[in-house]
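Next up: a single chain in structure tokens, the form predicted alone.
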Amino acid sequence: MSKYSDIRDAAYEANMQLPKLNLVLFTFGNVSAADRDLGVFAIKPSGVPYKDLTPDDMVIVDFEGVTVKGKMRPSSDTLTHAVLYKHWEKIGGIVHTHSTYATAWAQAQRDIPNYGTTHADYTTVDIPCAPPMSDEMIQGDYEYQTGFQIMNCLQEKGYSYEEVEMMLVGNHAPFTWGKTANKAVHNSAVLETIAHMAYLSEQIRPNNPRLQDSLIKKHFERKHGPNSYYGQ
């Protein structure tokens, strides 16, 4: 058994939930999963159908961006998954996709306000939308400067990356993190669901109102506080 298995793996069935969950169309789309110890991370090939992958077509990859084993190449987001692994160090997985309602509103380059409890339930923050990229990080390494196009908007904002797990890249699409992939994965079918429940609220009622300070509070910390009380 190769020493990569547990990563390969991982990023196969995180890979294979995004078709399941509507959130990639064709190969619009990439999970990756780090192995912390070792310094790589496995991520889906380049222009794969999803139906045609298997474990061993996931290319490992250091946190540098460079290929350490595979036979394809790796996702041309590579870069930018590297990146995020190189300086956030607490982070497992990671999804890129180009889901429908997640992408409109990157492409409207808005942050999704935070209106329900659906949204307060994962973060106590609007969901962030990072500047469109400037000409010139456009025409350097593009996939290498995504990856600093995020973190610049978290730390502009003063959110550090454990307290928000999901973005939107201004004219792009969503990435979202977490401790594992599955975790990112999970995250970023949530992140669908806010962006498409808060395009149909700003529909039904225009200047919708926003979810008042004390039930953010109260949902976000009835999962993620000192006294949670959520779950088993």
Given for the second form:
Number of protein chains: 4
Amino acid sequence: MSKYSDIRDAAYEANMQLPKLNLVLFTFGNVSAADRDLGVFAIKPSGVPYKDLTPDDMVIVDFEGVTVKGKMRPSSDTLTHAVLYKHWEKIGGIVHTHSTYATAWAQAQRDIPNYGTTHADYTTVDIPCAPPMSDEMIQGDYEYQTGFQIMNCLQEKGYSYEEVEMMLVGNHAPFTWGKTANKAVHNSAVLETIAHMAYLSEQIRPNNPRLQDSLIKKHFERKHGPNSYYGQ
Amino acid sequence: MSKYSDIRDAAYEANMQLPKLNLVLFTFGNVSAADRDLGVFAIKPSGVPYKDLTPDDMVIVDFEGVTVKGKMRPSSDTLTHAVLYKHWEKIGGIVHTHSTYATAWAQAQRDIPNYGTTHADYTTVDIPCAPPMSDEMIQGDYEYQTGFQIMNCLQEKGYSYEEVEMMLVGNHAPFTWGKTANKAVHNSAVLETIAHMAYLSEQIRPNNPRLQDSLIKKHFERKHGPNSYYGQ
Amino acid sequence: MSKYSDIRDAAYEANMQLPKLNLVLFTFGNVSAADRDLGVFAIKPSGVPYKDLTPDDMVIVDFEGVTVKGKMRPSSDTLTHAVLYKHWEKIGGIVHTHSTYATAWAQAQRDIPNYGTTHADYTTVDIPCAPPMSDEMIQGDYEYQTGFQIMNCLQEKGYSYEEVEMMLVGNHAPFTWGKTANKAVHNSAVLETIAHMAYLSEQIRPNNPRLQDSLIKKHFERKHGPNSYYGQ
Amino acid sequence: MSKYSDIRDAAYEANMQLPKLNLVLFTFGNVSAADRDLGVFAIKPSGVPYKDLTPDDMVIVDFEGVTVKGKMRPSSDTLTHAVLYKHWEKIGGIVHTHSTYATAWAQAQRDIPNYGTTHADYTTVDIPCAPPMSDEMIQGDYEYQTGFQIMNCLQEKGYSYEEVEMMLVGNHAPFTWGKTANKAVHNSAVLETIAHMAYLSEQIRPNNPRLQDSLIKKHFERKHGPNSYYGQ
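Switch from the form predicted alone, shown above, to the form predicted in complex with another copy of the chain and output its structure.
So here's everything in the complex, that chain up top.
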């Protein structure tokens, strides 16, 4: 039994949730699960349909993006995952999808405004949309630079990756993360729902106002504050 | 066999309908079922996924919001349910969801206009959206105040909770109720459909007019009036 | 074996297709199947959930709307069916639903413009939306008058019920018909798709133009003309 | 065992994917699979519901549109397939559907703008919408002319059918193709997703700008360029 079996299974299980949650078409999307002690993560192989996937297909990669173990080529987005794991020490899982509503906002290069408590239950701020990358970054080491684009956007806005676990990359699609691969998948599904609702609210009421601060704070803190009282 | 087994089972069955009717994602949403003679209600435990739920997980709470029986912490929205049961003596079930279309209207802080007979089959008036709560109410006993916000909104509009069994809370999401938990779930699904149709009608025809009074009355009364002739 | 068993089974099978085709929520909607020789039709009982329905629950009604056989009360829309069967001698099935997109157009009191070949495969004209009924008609024998509202609308526009097998009743919802109950259900599903696409096309291009006449004619006639060559 | 069994099975399997991918209602849509050595293709019979389809129902047709083998009449769109196979020597499969979002764009007679990497993963240009055909073409050999309308549109825009494997025909619906029937079906599903996202992006941000050239090139080439690194 491999020392990687825990993250291999976690990555496999989390990847298999994406089609069940209607977050992916065909092979679009990938999930990884990291082992902080071993300094590696397990990630989906590139271009393999979910129905053909087995736990053994997961590829083990280190935080520089070098494959440590695996018969297949890892996801083409592997370097983005590697950069984020390297710099954000407390995350254990990352998800990338092209889910319909979140991607539509990314294509429109807009942050998703905080319009309701469903959103505020997850973050106090608008879901940030990183600007599209410069031609230089794109023509360079694209997937590696995508990781930096994500990190720089959060930093410029002054947000911590522990507070804001979901983001859009302009003209591209969403990325989410969390303490585990499972939590990152959870965040992807929530982001898709938030994106759908925000789109509808703007159609129902053009120039829809954001949520008042006290309600944002209340909802975020009842789930995440020091005195949170949601869940068991 | 517990004296609470009837409401425990009713609450469990009604909660399990929410994912089947596509009204909830993950643990969002909760249903309760009341026993008027015993002065208590059974409610979903907080943050437990529907697939893991069992009838025994339901928590028994009195109308002051105090847990009477149960191993788990009740829904974080329990106090809202308690307030409504205490003041509205004829209801036997309450549902709270974040269903997509109804929540989009709540986020837009708009009443849902009565645009057709699907709506008029359930209520003669627009589905009211309570204004977002004041900072004071939010920072105070939030879930308790949510109950009052719902009651005050109905009262100000001069509606009875027996006539109008569904409502939006501004910037938050829908609440529905009824004589049984089952009927309250039914109302949640209907509200989601009404919210979807009203959104579409406004897109298809901006400044869409309301339904004429005679048609509203006809449809409401054929289902709910003294001479109703719908059903068996 | 009853002489009504053919239409009883046809009505049952056709009713059971409605939830499978996502055209109804709960008990909304009803299908009937007529026997022209016997001068009766079989129709869904009022307010019975589809999952509980059995062939024996179908109610046999004559073209005056009088129940001939059956343990249950027929659909509350029975008189509308009776009027149409009485006056349109070549139809064998009728469907009424509150399907989401078609109902949204009915609520907007708009004809559905003929925007593409999917529509032209079924009819050369816009799908008519009958105006909402007068207060007098509504307060009178409502379901009976609904039948006349449908017939009058077609007649005023100069359409035959054999050419146009689908319609909206303003502020209410769609009705479809056909030579059999099965074909009427087919038309309901097609109408919902046409309504969805027409809505989207108007969003994608405001003031979207109708289809050119030659293309309408071509598509309608390859399916329905004397030299049709679609199907086996 | 027939020499046509390979394309017969390929066409059958590919046709059966259409309802699973929610790309067709009833009998709408058809897939064909070609054998270049034999100079024929297998195609769905006209108007047969997918649930009743068997591999033996596929009709074998040559590139002039003449049936070579088969008990049933081939799809009414057979001549369109024949024209494309005859002129585009490297394609092995063609799909025609009336999928909702792609058809809505076709009805609006608009190219689908390249708004994001999901689109750029498949083509560098906007998805072309051929103008509606002239009255003459429509009244002539309609399905044959539809093939020429598709080819002419690509040619006028200067695109190769190997680079652009999907298109809309104005006022009608989408056509896609590829090296195999399977790949053509894949393209139909992707086109529907792209059409959905582009529609949403324009709603979220009117006058939404296209993707920058460097990002289009990057995404297209990582999947299709000489140094592609997507997949195994």
